[in-house]
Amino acid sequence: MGDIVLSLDRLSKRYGALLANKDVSLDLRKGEIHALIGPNGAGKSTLVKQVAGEIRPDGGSIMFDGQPINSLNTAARARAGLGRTFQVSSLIPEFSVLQNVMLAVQAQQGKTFRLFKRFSNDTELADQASGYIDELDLQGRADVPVSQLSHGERRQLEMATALALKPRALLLDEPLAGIGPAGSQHMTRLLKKLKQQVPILLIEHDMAAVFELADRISVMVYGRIITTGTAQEIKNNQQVQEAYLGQEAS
């Protein structure tokens, strides 16, 4: 038990008639990418907003780092250690890929935003940056303005945020969409690297990536955990292949 990171039981959510989630167990241990996949509506998103504290279960608990984190707002599971990305943007279109991660680092030491000429010419925090940057595989852009990124390009600029703010657990939802089949594969070796600094919860309708990605795959239907395994034991999983890896075959 000492690996694990982040531990879901029995996490259920109801929005009148609809059952959105019910009963959901899994966990996240350290060094691993634990994967969620299962058909559009399947109640993949919802529960990720209850782990990142958007919205309160009805029923359930959620443990990160040993501690319980239910009455925690989004703020607070993010200072926990928390990270979520690939949502709502977050980045600063107008500021440079450096200024963007620099923010990060800076709110990471918990110190207030400075004046922007003051905190652009903080070699200090420059320079931790760009130790984020040169890991994202960014070199050579970091004075670009963010509006002038590629789609691929703000996703790893995304990331290089969260990991300026040192999180325990990383929530990535669909990180792969949108970026083409070069732009997966390179975001699908960053994964992979990085997921022995940081354990990853991901949702990814890629199954490809999955599949070589996760250590462990949850398939969710119908807002349930139908089964968990590892890639070769969902691939070959009947139930599995009915209710979802069908669709995706087709």
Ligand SMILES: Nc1ncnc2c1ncn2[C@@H]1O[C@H](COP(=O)(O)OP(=O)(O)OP(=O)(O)O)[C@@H](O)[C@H]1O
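What would you give as the form predicted together with the named molecule, now that the form predicted alone is on the page?
Coming up is the bare chain, nothing alongside it.
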């Protein structure tokens, strides 16, 4: 299986008495969107944080691009090509859209420690950043400060910064949360386009979007993955119906 980009092997994480992740194994292949769904508190964000290096697993291993990355810190994993967005969007609040993306471009180039190269008129950074801003349909908003962006626009901006890192895998934690139906449709279209460039591990509660986007879906309940399959398989799975989908319908 040479096309596996990211592979998690029996990851476990405990918060006191709570087993937030138990023996979670999962992989992400080139060219796919692998969705991770599950009820609130199932442990999805906990998994992403372990992959991104923000929390240490109690057990299990993470392979990225054929290399174990357990021992790398968060920044090193990002440099290795793991891009991510957060469930609660996380941006530089006093920066403009352009500045946020420029910072990501500069990080990707690994040239942050240029102490005297002026940032604001660095056309090399700005040109590249503008490309990502256009790609995420934020053109015309480049100079707007983050504090004045709509929720949906923040999501788009987070995605633009993630892309600017030229990631080789993306971890998206609920990119559609709270952006309204129009925003959701827009973002779904963007994700479809993005999938051509980079494989995505997608956490999402919006089932319509998940069924439309995902090549494979894993279902997490109480910290365990109970099944993995195609959209059709998941829709027809009895266990999933009970554990999750049924719950929503009722």
